[in-house]
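In structure tokens, the next block holds one chain alone, the form predicted on its own.
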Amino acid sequence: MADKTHYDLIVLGGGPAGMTAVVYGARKQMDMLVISDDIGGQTMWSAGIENYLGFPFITGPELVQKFEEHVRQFNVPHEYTRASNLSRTGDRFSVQTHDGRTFTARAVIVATGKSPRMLGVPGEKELIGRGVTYCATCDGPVFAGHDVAIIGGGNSGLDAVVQMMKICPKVYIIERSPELRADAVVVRKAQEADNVEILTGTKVTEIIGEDFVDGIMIDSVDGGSPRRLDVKGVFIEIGLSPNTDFADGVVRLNPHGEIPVDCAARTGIPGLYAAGDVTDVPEKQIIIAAGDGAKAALGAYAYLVRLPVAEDWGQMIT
């Protein structure tokens, strides 16, 4: 733990958006701190990534390792904790952390991402990245040729079905409600597909497997009709929650709990930027988050060089 508490820029989050912001901020020689309880975020959960430029195929942990190696070159201090509160007084921000400390900065980039809503069934946590995934766009192609189950009958679940039914012999849709909740056009595509089986009024009770997923156990929501489905992939598409509780009050959130930003990653609060899945930017993808992180860091730099530098504050190199 560093004794220093005052910085020019604090980056909250260690995923693709946060790590890219760190690289751009370090190259601008900003006095900077990273606060996150991990590196990689949701990227760590991806079994295979085939749409990140420069890597025809790479696993999530491997890509995160590349991020970490790159960032480590700049020796940016990193506090492995989470923000519990963000506030602003004058032109300075204060970040309180879960371990009871306070850090201040003239600019902040919020890149705390989203957390998938989990099923909370046996086998789920143990098999994340080994057949259990929360992003069909990221991981879907890895399961080509295998039977898979999509958990969730909303739009994200049915979008996953439309992707997977083109490359998988069998796709199961598991939905607790009596009917699918997605838009009619995608529901119709699923209903008309020969290789899609729709199971409404159904819940997952267990995900089975040792090293990798071998199947799932399902049951009627009313109980009494357990069944095993032999699948190699389980796509949990029951929603994501933005990690923004700590920022509510200093920045306006949209009805989904996301931070609205403009095309320059600005929040509307001077000196406060946001990037990646935590924002209202559409298409939550690794490469998009990385680009947003770069924009946020460049925006923060441009903002900071126009502010007077206090003698007791971080030294900007302009």
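Positions refer to the first chain, counted from 1. Note that the structure is a prediction, hence the values are computed from the model and not measured. C-alpha atoms forming the largest set that superposes within 1.5 Å between two forms make up the rigid core. What changes on going to the form predicted together with its partner chain:
- Within the set Gln285, Asp99, Gly129, Gly239, Gly239 is the hinge position, where C-alpha fit passes from one rigid part to the other between these two forms.
- The rotation of the smaller rigid part against the larger one between these two forms comes to 63 degrees.
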The other form holds:
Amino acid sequence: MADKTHYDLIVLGGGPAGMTAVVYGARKQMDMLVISDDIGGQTMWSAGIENYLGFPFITGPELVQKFEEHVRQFNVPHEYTRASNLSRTGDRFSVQTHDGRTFTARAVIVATGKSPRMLGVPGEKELIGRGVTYCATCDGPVFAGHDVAIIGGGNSGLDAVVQMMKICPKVYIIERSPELRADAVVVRKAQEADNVEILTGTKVTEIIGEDFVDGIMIDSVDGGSPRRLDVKGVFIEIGLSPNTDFADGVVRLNPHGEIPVDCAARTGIPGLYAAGDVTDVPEKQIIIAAGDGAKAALGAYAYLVRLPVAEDWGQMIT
Amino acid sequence: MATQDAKQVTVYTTPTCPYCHQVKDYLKQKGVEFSEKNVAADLEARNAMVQKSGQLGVPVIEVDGQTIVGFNRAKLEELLG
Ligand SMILES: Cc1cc2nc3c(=O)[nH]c(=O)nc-3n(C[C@H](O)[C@H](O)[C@H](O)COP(=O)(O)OP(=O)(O)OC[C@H]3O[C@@H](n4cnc5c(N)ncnc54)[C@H](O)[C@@H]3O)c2cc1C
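Show the other one: the form predicted together with its partner chain, since we just had the form predicted on its own.
All chains and molecules follow, beginning with the one already shown.
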């Protein structure tokens, strides 16, 4: 397994789309590899799923555990790393990984989903894990007893506020729009709390700190009223963006950075399929991602069966 | 195999963190014994985690004194041997 570097099919991503593609590919006995540094993708973050058929209620981690058990029985090789580049020469794809290896395949399914969007302000990257976090559910309790700022006034931001206002002396919520964008019930909870300060029409301009976060600089959206907040934690909850930076040399992305696909999960590039949240599919849901993953695997299978194997294949991939 | 080596494995967790559960399931499934420290409740453990890992995110996994931040399977497999 360690030495093999070429496959008929490479699946990028270990979320519902990628895992379903693996199940379908494995049942067709395809020669395949999965590349993903985790299993579960965003499904891990869901506290309760009530719309995946067969499970009236299940937590994200529990559903992922079931996915994992299901997939494991096929023994499909899995490299725990990430794709850093995808390229294509003739009818051959080449995937470079973050740990510096290269794998080749005749077909690829991109199922890399979405990740939390970054703010893009000075100090953010440097202080990730040192006070800057994108998973309030995970890391929130570590900041008990400290003042924190939550960036993003949508539902996930307000969920973080409600979680943190019980354990922190002071919680700031910062939102660019003139109003919070979350459901009225959680907004009211935040408004009624003594220790929550709501700052709408406000942007973050910098995250400050040497080894750990010491504070943030904020300003009104139009500028001109800078202010420093002394916080130890910065929770960024401003939505998700598709993981496609490695693929933009091969496939044209839409303005949201998603991969456009047709109803058969095809990208328009022979042998390249995409499935799930990374695509321009209108709804981002587990069952939809899973269904698309199935389509992509069956499409790749049909494509590979028809594709003549190049005679010089053995030499070409070395 | 890992159990025979009896490596000292500690997992720093919070009760709500999904990846902490995933790490614990993974270790259980591999038959690796480990101790768990809930940094949400245990301030001493929280400070130890920050000192050892130089950061504030969970999970942190410690294998014979070496720390891994996050559920990094490749690294964990390497350290467990
Ligand atoms: C908090 C929350 C709650 C949700 N609740 C629900 C719900 O109740 N019901 C529902 O149906 N949906 C829910 N969703 C949406 C659902 O989780 C997603 O639609 C679904 O997970 C998408 O699956 P996916 O496989 O397309 O992508 P993802 O789940 O995003 O998985 C992407 C995978 O690709 C991997 N990856 C990323 N970049 C690379 C790379 N460069 N190389 C290799 N691998 C890479 C990731 O590590 C991950 O394994 C929720 C989402 C969130 C965030």
